[in-house]
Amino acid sequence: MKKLLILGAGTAGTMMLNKLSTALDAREWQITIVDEFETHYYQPGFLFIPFGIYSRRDVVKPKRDFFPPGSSVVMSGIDRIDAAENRVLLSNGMVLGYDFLIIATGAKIRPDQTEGLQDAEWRKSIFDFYTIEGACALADFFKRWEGGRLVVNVAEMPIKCPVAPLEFVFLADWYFTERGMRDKVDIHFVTPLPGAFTKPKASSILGDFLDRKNIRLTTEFAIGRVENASKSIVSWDEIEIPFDVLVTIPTNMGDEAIERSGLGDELHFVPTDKHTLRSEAHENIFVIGDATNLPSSKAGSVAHFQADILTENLLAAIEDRPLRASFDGHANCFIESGFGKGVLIDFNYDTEPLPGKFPLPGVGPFSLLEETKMNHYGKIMFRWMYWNFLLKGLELPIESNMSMAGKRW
């Protein structure tokens, strides 16, 4: 029987499960898959826990609860992929051999990258919000903050969903409006890239709503070190910016199992053909999600367009046939932006998000580039679709690739 190896079951490697459970003959292939933790999150629902929209149990199910019957599951950590040998070394001291390899072991934040960032303030004024830990402390700390500089500060790009340090100064300025202390709070956005976002149409857009919510804006902030004593963020040309609570972004990598198999780039992302999302070493090795190095988004709707792609071309490569499906880049996020509202773009590797109407041409019901209550509803009701048909690998009335279809140039 041949082998299938999935490494990770996050949002990537499930739906990857889940599509290929069905897509392979279960008398011929056993599909594995390898994670080392049994609680799934929700990580978009991370960015709304500090402001109390949604809770910790919003965002937690078990893992297994979206495993076809009958997988076949490793709850290990991975030790080390050994390519040359088609195999991999589990933390467990289990060895699984493999035929085919599909890596999605993510990103994950590394606070440790940035000096001081994890000295003495580190969750008492300074917090992240992209771990279910660092989130629930900011809810904690801002339901007793009286005021005072907040700064949110991107440490380097790549991130995972790059438009969250943007969704999250828009819900403080709301959520501080509600309680009546905007006045008091003084909101300040420091990111390394030379404007509000990486898309330069998208950025100009956000970069007003900046204007008009009285947020500061500071860029190619390129942070060197958090000096804890007098509060204050240090970029490496020595511009100092004083905090009275920090957010960070810290710095994003792959997992460390990827630099131990010699597979990464410098952050540990594995180099992967941009179309194929073939390895760019290994031709029985597949790579999905916040995983590659890919000059996409690292967000869930880009694994979602990429899992198509991808069970296409892994299917041609198991029947030794041409690699023909392609990925264009395509990501699709929602952007809250505060008091009940929301921006959509969609966009890819080469077209810049436009105006328009998504999905039905001319009917929407959703806008893009425009704020809308409708476009804060769909980021609202993508939970839902997340946790039924998202991580089962069902379809959705969505094209894997951008679609040009009622958009305005």
Given for the second form:
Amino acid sequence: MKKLLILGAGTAGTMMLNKLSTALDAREWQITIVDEFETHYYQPGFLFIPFGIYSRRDVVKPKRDFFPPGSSVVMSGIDRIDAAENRVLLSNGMVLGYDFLIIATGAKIRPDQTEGLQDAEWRKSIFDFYTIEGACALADFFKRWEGGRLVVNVAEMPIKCPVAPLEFVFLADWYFTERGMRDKVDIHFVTPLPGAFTKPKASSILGDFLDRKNIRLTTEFAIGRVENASKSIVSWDEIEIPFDVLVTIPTNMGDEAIERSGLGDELHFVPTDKHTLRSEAHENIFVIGDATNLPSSKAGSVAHFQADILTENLLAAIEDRPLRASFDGHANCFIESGFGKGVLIDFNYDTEPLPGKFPLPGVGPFSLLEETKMNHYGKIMFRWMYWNFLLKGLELPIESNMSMAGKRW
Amino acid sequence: MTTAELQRDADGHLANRADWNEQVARDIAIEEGLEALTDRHWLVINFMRKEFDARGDAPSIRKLTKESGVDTKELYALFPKGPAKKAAKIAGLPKPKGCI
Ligand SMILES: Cc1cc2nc3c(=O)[nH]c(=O)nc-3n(C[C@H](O)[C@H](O)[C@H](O)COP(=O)(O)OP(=O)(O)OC[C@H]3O[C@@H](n4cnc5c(N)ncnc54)[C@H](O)[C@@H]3O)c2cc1C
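We have the form predicted alone; now please give the form predicted together with its partner chain.
Let us now look at the entire complex, which starts with that chain.
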């Protein structure tokens, strides 16, 4: 029997397990997946928790519900990949050999990377919403908060779901308006980027949204430290921004196991060929989702598009054929803009988000780069699609590579 | 030809690396509002050029901090605002690909 090993049973790993269980002949291949936690979190739902729209139970399900029957699953931490010997050492002492390896260990927040972030004020007046614990703690805090300066700060790029911090301030504007206290809350979005978002056209449109919603924007702010006593964030060039509550998106990094294996870059992301999704260092290792160093967005939708490409290329590699499938960096993101509306953006490595209709040219039902109620329903529907289609590796009615049909440019 | 007349890319960085020399670096530094290039500036600039030759992309701030021997605080003092971007421009390299 040949062995295929998948590290990480999050969005990308689970999708690959489902796809490959059908694509590979079970008499020839044994597929094993490893993860340390039993619970699957629907991370896009974390955004809604601080505002009481979702609660914990809306975003959790057992991982095992999404594995095909008879899958070989190992619940353990991953200690280290020994690529020279084609094996993986687990924290429970097991050693798993492989013919092919898929790394899908994702990205996590690292508040420890910024001085003073995880100090006296952590989870008192400093919160994150990229973890279930952070999102729930912030929900409790907001329920009792009487207003003041709300600073939302992105520490460093890249982060997963790069639109989530913007959605957070849009939702905060809505939430405090509904509660009749918007005039008591000063919302301030502080980013290291030169604009509201990474892509110029979307950045200017989303920047206008901030203006209209009376949200302050500070750009090119690179956080150096947090002063807990005076409650302020300070940039490397000593600009100080005071807060009453700080919502931080800390530095995102790949897992420590990647670092221990000597397979990561300075952020522990795995150098990966941006088109074939094969690791740059090893022919029999492929990488998918947030764990890669690709210049595409770190998002579940992106991992979904990558999964089709990866399946094709892995089958080719197994049969020693050239890797023909090529990932184009396709990302498709619903952006919640508050008050029951949303914006949709669709882009890839080379083409920035453009206006138009999606996915059916001229018809929609979704509108690109425009604020509509339908786009908000798209975001809400995404959760249902995620649990019922995406994780199970089933097809969605969207092409893996980006299409220009229906777009205006 | 003066530095101002050299061909630039969409980001205002030199379009052709061959056009670069130390005088060009000094001219671009002035455009960027730096007064003079000290040894510490040159250490970063040369590190960036070496990294670019080896990898085809200019290094991130994190990588600079980790490997150039100049810490983040000093990088921001030397190249205010965006050290990685600014130093790449002065080094005659394209804007670091960075991330979305
Ligand atoms: C607040 C927020 C909002 C988001 N919104 C959206 C959105 O609207 N749309 C969208 O498409 N995406 C969104 N995302 C991004 C999306 O959730 C991720 O891109 C996606 O989950 C990435 O999948 P992955 O499999 O690469 O990583 P993950 O799903 O994080 O899975 C990684 C897995 O690896 C396991 N693992 C890691 N290291 C080890 C180890 N050493 N030992 C054992 N197991 C290990 C982990 O336990 C985990 O199960 C959002 C993310 C956040 C945080």
